[in-house]
Amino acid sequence: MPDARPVILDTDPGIDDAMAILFALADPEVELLALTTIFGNVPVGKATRNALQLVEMAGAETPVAQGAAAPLQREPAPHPDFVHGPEGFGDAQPPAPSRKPDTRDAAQLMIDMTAARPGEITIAAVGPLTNLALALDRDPAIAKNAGRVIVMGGAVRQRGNVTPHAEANIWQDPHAAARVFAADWPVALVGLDVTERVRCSREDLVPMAEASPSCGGFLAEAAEFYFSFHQRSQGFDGCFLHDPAALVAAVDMDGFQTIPAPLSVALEGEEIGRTRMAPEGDGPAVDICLAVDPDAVRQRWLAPLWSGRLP
């Protein structure tokens, strides 16, 4: 087995996130350094409150440190409350956590950790890009202490998810997307061009509740709300696994095909938010996932939830 890769998970738990930190926190080649949080599907109180009760239903110690609240410079826009529900999971009421967040906030904590290990860790950032942004602000020095940053965001040759334009993490904070984008370190962003592939049904979650009873159980409750929205915006039963695949994409790129370009961002007008691929020279080259083998990720994701390492 390879060595585990260490990673900060950047969230805004969100469904899809539970479904991506229950699978990095079963999956042995995940070293699951902490949870950063981020304004998105939920207020960032609301995101921190749930990565807490996550990592504690777990049964694991990863620490949480809360992050931004609102985007750099653009008006916050509504929390999606009709895709993952008013609290972000759905109709799932998971105990209140014990434990507190970190005394560092999410820029600060990142910051420490990849200067520690320099060159080790990823960045998996699967909301809006603020914290990475405040953190290159901070400390230029990330860029080359991040090993490598794993973008869930964008949407290259696909229709926007929240505009015609624009998928939403992006266009949440276009300013901070543009930032990191244009900064100096390896970045791969995995978008609705693959993500919107790479689907869940609800039989693949029978048998996670069946190895994890808590666990699992909980993602199969949280999920429902999530597949109705699939059904009335899609008209599909299931699921887009957005966040999931990023973070398969963390872990082993195997599954996706990637094409080096710089990336845009639009920061006003009706296209807000929106990504395309830039002329050669026009900044550092992204690696733009633009095709994938859904079978092969949905699977690599399912592995270590039907595993049974779980409560």
Ligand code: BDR
Given for the second form:
Amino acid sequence: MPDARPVILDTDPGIDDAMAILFALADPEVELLALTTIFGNVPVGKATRNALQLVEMAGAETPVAQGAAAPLQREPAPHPDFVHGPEGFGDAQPPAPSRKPDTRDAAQLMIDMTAARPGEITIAAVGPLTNLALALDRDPAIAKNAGRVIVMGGAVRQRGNVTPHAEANIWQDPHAAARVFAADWPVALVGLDVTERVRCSREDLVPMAEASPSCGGFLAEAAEFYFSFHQRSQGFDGCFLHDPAALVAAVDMDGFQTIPAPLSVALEGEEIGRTRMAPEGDGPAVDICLAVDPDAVRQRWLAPLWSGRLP
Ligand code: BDR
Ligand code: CA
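In place of the form predicted alone, the structure of the form predicted together with this ligand is requested.
Every component of the complex follows; first up is the chain already shown.
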């Protein structure tokens, strides 16, 4: 088996965030170094509480550092409680966490951890990119210290999901996203072009709940709310695996096809938050995922969650 990949997961949990976090905690090929939290699906205080709850549910000691409460420049958007529920996990309510967050903020934790292991750590960001932009501003050396950045966000050839033009994570802080795509570090974009191809069904969660009654049972309960949202908005029974697909990409890009190109972000107007491939642009190339093997990615996500490795 390859060495486990050290990952910092920046997240706004969130039901599909929880699916990604529990995958990262269960998978032997991931060394989950920390969770850092960001506003998005819920306010950042709830995101931090939710992250701590998941770590405790899994019986892990992973540090959790709280990040930004609002975007860099634009007015904060309302939190999408119709997608993830007012507390972030649909109708599932895990017990209050007993541990406290790290004393550092998210940006500082990313700076410190990547500086201690230069070139080794993957930052997987599955919420708005504000923490990454703040870290770049506070210590530009993070661009060379981070081994790789995986971003769940954007829609290049695909229609947006929060407006016809924009995907939610990028739309919520487009200025931060533009900063992250303009920095000189290796970024891969796992956007709606691929994540809307990777779906999970209710049946996928049954073996998870049997193998891991606490964590799998929790995901099966939380997912019901997300399934209802997808039934209403997309007309299918199940859900997209946005954040889990990004975590699978963080471990193994085999199921994804990418095109390297600079990426621009619309910063104003009707198309605010739109991501565009800009082959003639002068920014650094981002590895943009445009095709995926949906079943391989879904299976790769399911395997550790069906293994019974989590309680
Ligand atoms: C992204 O937005 C959030 O609702 C999900 O957690 C995911 O990160 C999908 O557009
Ligand atoms: Ca998310």
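Rigid core (definition): largest C-alpha set, two forms, superposition within 1.5 Å. Fair warning: this is a prediction, and the values are worked out from it, not measured in the lab. Residue numbers count along the first chain shown, from 1.
**OP:** Answer yes if the CA of Glu61 moves 2 Å or more between these two forms after aligning the rigid core, and no otherwise.
**Re:** No, Glu61 moves less than 2 Å.
**OP:** Kindly check if the Cα atom of Pro279 is displaced 2 angstroms or more between these two forms relative to the superposed rigid core.
**Re:** Yes, the C-alpha moves 2 Å or more.
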